[in-house]
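The chain below stands alone and is given in structure tokens; this is the form predicted on its own.
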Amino acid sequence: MNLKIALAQTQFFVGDIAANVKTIVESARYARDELGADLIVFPELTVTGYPAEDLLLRRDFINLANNAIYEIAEQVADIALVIGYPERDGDKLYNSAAVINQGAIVTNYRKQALPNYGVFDEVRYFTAGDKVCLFEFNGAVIGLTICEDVWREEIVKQNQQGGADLLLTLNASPFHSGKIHLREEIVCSHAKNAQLPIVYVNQVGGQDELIFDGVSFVVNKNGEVVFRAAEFKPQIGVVEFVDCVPQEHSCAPLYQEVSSDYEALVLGVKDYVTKNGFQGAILGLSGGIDSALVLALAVDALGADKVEAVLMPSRYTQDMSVEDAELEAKALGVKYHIIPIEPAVTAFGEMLADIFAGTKKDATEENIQARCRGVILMAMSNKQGKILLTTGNKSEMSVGYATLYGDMAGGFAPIKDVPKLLVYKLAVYRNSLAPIIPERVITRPPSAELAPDQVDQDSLPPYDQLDPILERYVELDQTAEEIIAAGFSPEHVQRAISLVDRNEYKRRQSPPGIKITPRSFGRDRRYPITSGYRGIK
């Protein structure tokens, strides 16, 4: 038995069924004509894109998706296809995979394990299947699984016990830092235990907050990776099976975690901006490390000609901040403007003078500065059709160290899920490719520069203390007592947790941003705004 299987690590557009069908047909013909493949495997829910969310509740949308399977079968011959789609059967909807050969649907598999945690809501839409699906092709008995199925060892073994010679798994597995290694480890273990080769096909591309990294791979029955596709890039690869044994092929290297995180962020910015039809991106460039990193990401994602930076100094902005911001813009070759905000701040001060009479200056006046900047940036965004990128990081979003309708104003938040300490690592990594961020931006104490001699540490615990506390409280759900027992200062723990609990209302109003940690705000961590719960007793 000789069999060439193509892995279609492709990008699909959620909701655009016609475009997805076109991609499927073109990919299948390419795999057949250029690569000599006998069978091509596509990712999970290929026809609709993943996740289609509540589009799956629309009858007209599901009708189009089901009809698309027959349309594909009519257009492609001389190569078999395995395609993910939402299958309607009566009043039930299944997350299914259709096997198409010679213009007909040969068989159909319904996903058994429906994930309903983290970013996944599949129980909201789908009914679970209850049996394995095997089909014979070119002398091989082939089993099918879809994404979460292959994480369940019992489902893999069911296919092996049913007589499968190899297993195909269709996936839409989103990225987070370290996920690539975990994914391979699990699948390799299951393949070895079941003595069953596994072909793992994953989609690639950005979809709102989620990034799909690709990294499709093939594992032999000994649990060894014999083929690996590239990270974050569309690719159609072919692996030959001889007597059901996958032959050795090239294995694309895996990035180290920081570089992988960076590539994920670049892809997320690129796909969000381009898929939503923006002409480019604009951002406020302060001379601090957060905006410097976002500028680099935007340029790497879109090109310098599509990115515009705005420097908006106030009376509290240090000269070196303006100097460093100009250096960054010039190094990356972007157009930039300098628009001082003092006239706007003065005007607001005069307008509010009577109302504020007899009160002390506080965060109110600081926030007015940030909101003046927000108005300027949003005006430019509207006028030019460029999306406004915000520059807040996960540490700031966790504790509410941001201004509603000020620096939180914008359409997309590239580093919303990036803790501050990782911001520094990513900046150092980007400088290792080309030195575009001045060294003192990385080494100087971070500051919002909204008051004289202000630094973040005036209001927050040091980031080397804050970030680990936030990780334990936000991502691991540890209690204050557990965090303090791990050696952290009770004062810092109490301060951090109190801020996290109080600022859910702010986070709920922030723009969507790219998920790169195991648990992000929004899709992953969904806490009520109005709540009597407090992590600090």
Contents of the next structure:
Number of protein chains: 2
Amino acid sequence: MNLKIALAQTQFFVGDIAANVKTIVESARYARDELGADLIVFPELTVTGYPAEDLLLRRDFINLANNAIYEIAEQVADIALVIGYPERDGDKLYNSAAVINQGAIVTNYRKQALPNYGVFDEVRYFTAGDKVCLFEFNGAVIGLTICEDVWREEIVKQNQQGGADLLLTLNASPFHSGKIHLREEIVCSHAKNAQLPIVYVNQVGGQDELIFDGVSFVVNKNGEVVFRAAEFKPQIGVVEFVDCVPQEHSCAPLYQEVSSDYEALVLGVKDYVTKNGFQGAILGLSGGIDSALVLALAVDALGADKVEAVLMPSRYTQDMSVEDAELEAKALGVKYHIIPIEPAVTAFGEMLADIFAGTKKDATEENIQARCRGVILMAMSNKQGKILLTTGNKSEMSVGYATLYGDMAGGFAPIKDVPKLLVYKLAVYRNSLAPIIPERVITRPPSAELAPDQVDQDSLPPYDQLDPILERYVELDQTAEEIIAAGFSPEHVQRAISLVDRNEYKRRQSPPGIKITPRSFGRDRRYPITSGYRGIK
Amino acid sequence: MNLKIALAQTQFFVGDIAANVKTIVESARYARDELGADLIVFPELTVTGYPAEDLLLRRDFINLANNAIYEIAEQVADIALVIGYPERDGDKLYNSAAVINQGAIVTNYRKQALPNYGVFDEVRYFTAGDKVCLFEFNGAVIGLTICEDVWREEIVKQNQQGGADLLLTLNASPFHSGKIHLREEIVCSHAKNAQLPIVYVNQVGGQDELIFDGVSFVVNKNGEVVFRAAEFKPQIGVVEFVDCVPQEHSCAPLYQEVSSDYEALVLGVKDYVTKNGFQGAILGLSGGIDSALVLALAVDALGADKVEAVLMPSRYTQDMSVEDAELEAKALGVKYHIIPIEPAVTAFGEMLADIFAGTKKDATEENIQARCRGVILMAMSNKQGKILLTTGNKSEMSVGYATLYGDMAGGFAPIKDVPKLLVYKLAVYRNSLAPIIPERVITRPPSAELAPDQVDQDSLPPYDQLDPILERYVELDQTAEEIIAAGFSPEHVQRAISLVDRNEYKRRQSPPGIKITPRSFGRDRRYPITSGYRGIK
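In place of the form predicted on its own, output the structure of the form predicted in complex with a further copy of the same chain.
Following is the full complex, with the preceding chain placed first.
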């Protein structure tokens, strides 16, 4: 038998079932008419988008999602569709895939492996299915799995033992740096061990903190990738099966790691800003590396005409910071304003003079400067309907080296999950495409410029020490003893860990940002604020 | 056989295993020496505190928790202890109870029913146990359950069928308004149906957004409560069993609903502020009802000497607001300051004059005022090490009637889960104890005073309409159609729902607050920010 299977690597909008139905119908017709496909496979929970979170607890939402399957069945003929949806059965909900052919639901599969770790909360919503599901189509026996299922070798094998000729898998697998390699490795190995070709379809697009990177693929029974769709882009691909053997097709190359991270961030900014209906974005440009990178990301995501920068020098801002910030804005062609914060800082100083009389200057006075900038930026954001992008990086978020309601203010924090050392790499990468960030910004020692001659290293271990310590403590759950044993200075380890422990309260009020590491802050790492745990005794 | 069982309704500190071990050992010795108890029952996950969240993913933390059981066994003799802890077995973790007697672990039970809804994420950490656990002690056969287990009638029955004479249950059951009645009703009904006495021990204290209210109790096999410990207070109670029949003891009365809510809020403020090591609290006092209530809560929680109020009038603040705020501060005996915000508002107005030239006044200018107050309050908080208490209520949080980084700024939001109508009831209740809030504050129409002659009802449905609509939409997941069918005006329903849908982004950056309703914002209600779902079409 010959069979053409389309992979619908498409954007779905969480919560907007009507829009998703339209996308499904249009994609199916396109695959049938333009690609000659016999069957089209969609990502996990196609109808609702993924993750729909507690919308899944609303009866009206689930009603709409279940009805949608029938609507789609009525609207498309002459191509079979495999669609993900939250299936209600009595008072239970399943994460299911329906197979629709010629107006009828021919079979239905219920996801067996429900992830409930990291960013996933599927047990909150779903009951696990308990059996494989095979159906015959054009003479082939086809098995179904949904996302986490295909990571479990025993589930792949159950399909093969049940007599499957090939396996389809519907996914909503979020990106982190390097994950695509892990994903292909696992699926190829399971395909080879079970001698079963696998069609892997992933969603694409940004959804709050998550990026779905696409990179759908088909692997043959020898564990070889014979088709790969683009990274970070919608694409309806098609693969021909001859006697259940997938034929060789074009394989999109994978980005290198740093460029892949960069593209993920661009997609994340673009989708957050546009799906939430903002007119554009603004940001504070300090002359430092973080805001330089965020400016580049914003321009690449939205276009220079949608982005506006604000320079807000204080008495501690060096001339070169203003010069460099202007150079960046000009290089990227964005509108910018210069608003010195001195008048507001002075006003607050006078208003607080009586109460603060006799006290020493401390972080309070630094925070006032950062918060004056926050007020200016939020006022411009409010007035113009442009989102304020926050420019803090993961190293700062980890140790709380940022001012709540000051530089932490904003609707979205593009580089919140990017450690400082990677900020530099991404800046160098972006400059390799076109020189937009002055060299000096990359080479000068980083400074918050909130006090005379201040540099980050006054308060923090150097970043080439700090970042690996943070990765070990925050992402890998290593102990202080283990990190010190790996060769890091006890003093740096103690300083870093005690700051991480103490700053959960700040992180809790930070804007959402884009997950690019295996463990980001947010849903991915759920720590109590009130806690007697100390990573350092 | 005669048997004295102690109920250790005690505070445990999440994450501080050493402190919790000390509390366990001291409580056991006290129960043995002062109360003559033969056995003492502790709350769920005693050793780590509850909920320890992702600390449970750290190997070092789990090591400490497992070692703690042996430390305790070594330190206490001549009384049996039933202690909750996260039990590691290979790569699995169980939510377990160990029974320790004379230095040995005599048995171990693994929780079977793992809640993974509402604020609970137990499947994220634990594997479910699959069998009952009975042990003999002083001639009685005793069964064990942990929290959610006892809500499942089949698990209670399994213990009875296995031959239990009585059942112990270790709990960490968070408070919401009226929950105690539900809890006793369920447990009494299960006791009666299984003809099995139940000893129910609950944790007490505030932990981030959750309040554990205590109210441990003992029910006999007829389903009658024969002992009840105090609400919201630590108490080591003891109940005598004669031939496995629990004898009548003193039953603490339950608070009425409004006073119970009030006490929950006081405990929540007290524990958050003290466990996080703050020197005291400050808040902005506007002359309105919300800040009046938060001031009273803060004083009742911390004492007047630990609380400081700041009045920050603007050109739109009416004289009576300042007068009433001063009266409140004086009635409660707290230090207060008056800092007019005009100089900062003027400074920002001038700094933004060029950029805003030709635009109309809108919410931007209102937000600037609120944010100037935020800067002042945070500066005072930073300088003195006092936490800033946020004064917004649940109605405002629901519809986004608040300014991010303005009146939403702060470390803790005591009344974040208190709807406006309940704010009034709580104020009236507090005035019934001693008149501290001027009558006028309760009777005048609420206003944000950010524009001339502004009142809340210019932008929002009246609160007697808004609050029940919000309860139905946010807590009960009702649809707009259902709410309108219940008799609410379509216009009010539409306005309320569209505001709830649009303001998830604000709620995501709000400070933590105290859960007192069946569904609070925070871990309890997980909505996507980017969402095409609209409760109103």
